[in-house]
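The chain below stands alone and is given as structure tokens, in the form predicted alone.
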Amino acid sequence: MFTFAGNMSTIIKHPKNSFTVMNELVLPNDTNTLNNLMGGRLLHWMDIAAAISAQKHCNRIVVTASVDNVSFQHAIKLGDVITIEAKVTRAFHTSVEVRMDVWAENIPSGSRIKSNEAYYTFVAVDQSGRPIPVPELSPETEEEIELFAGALRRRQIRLILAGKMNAHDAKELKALFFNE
């Protein structure tokens, strides 16, 4: 399930260890006047699924630190079944990035469509709410390696937008645009 590197205190986990699938049925109380799923309800469900995934990786309580841009690609209708697939894409010192894919399925018609994808960031905390170190993540598949590499750039964008990093210090982002 996970391995130890060097001494027994360094735990290395794989993205599959945090894989989480959550299903929800869109009921009338979840919809707007057009019988479409309300965006806020979907964000709530995504936060829960992502938190479960982050907790599986960290073996700790986690708190939401950021939510990346969430674009709604397709309307989700009353009666659809939502499937949210979440897994950790990278672990930093005290935080993890979680990627989610959201699928909407109309069971009677047999149709299934990808509705959303997003990245959430969580910070692991102790019982007093102070950030604590998280296990390392070792990607295994080509897709996991690509998501792992991209996570550093996404993190730098988040930090710049939050005013916690100067754009001149974002080496991974600068490398995309400039040959240095």
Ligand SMILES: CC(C)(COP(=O)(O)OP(=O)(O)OC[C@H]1O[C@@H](n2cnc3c(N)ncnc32)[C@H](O)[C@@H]1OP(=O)(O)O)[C@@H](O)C(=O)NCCC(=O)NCCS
Second form
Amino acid sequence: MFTFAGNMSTIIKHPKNSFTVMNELVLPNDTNTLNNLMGGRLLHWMDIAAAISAQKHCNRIVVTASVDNVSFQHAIKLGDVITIEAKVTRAFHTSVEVRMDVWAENIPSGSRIKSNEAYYTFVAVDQSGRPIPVPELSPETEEEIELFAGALRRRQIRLILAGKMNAHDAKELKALFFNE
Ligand SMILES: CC(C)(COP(=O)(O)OP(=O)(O)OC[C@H]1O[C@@H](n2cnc3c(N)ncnc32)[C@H](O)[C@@H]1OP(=O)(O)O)[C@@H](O)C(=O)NCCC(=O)NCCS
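Rather than the form predicted alone that you just supplied, could I have the structure of the form predicted together with the ligand?
Once more the chain from above appears, this time first in line as the rest of the complex follows.
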């Protein structure tokens, strides 16, 4: 359960409240001519899983603001089952960061490999598409606390790359490299 202390902006949620699991079977229409899953199809499924997770946290319509770099280390084959686990790592003012872990499983052979990890950012919007405040997120486990702390630095990197933040203002990011 999450804590409700009055109005929408004082709701405090935990990462488990946004935990989402999505499964997909890789079918012929999802693959390239080598019978491997197309990267774009996987990104599409990840966008859906992450959006569901962000909506669970925000209880609002959300839009994808950014997708961090995603690399494909292993080919995923026709017939594999994809499992995407998503949860919110940190809520800012109107945006949330969602982390995903993606697994590829071949059920007949019993093999299961980690395919990707990725972070997507969503912004909660009203019916006119204007950003609106989201509930706070309170991490509980050691892993969630670590992801929560790292989210601030990841946010600074993506805002700098998007031209929405001056690198000089990225205090936490700079502290990683310089003793300031
Ligand atoms: C995302 C969007 C709502 C941001 O609107 P905006 O007017 O630029 O709003 P602001 O600059 O005030 O930023 C609002 C929030 O978005 C975040 N944001 C904006 N650009 C971002 C980016 N490139 N990466 C991560 N977060 C971003 C800001 O950090 C801010 O978060 P905060 O309130 O938690 O601090 C707007 O750009 C939009 O609607 N984009 C299209 C979304 C869409 O259609 N997605 C699907 C693409 S196919």
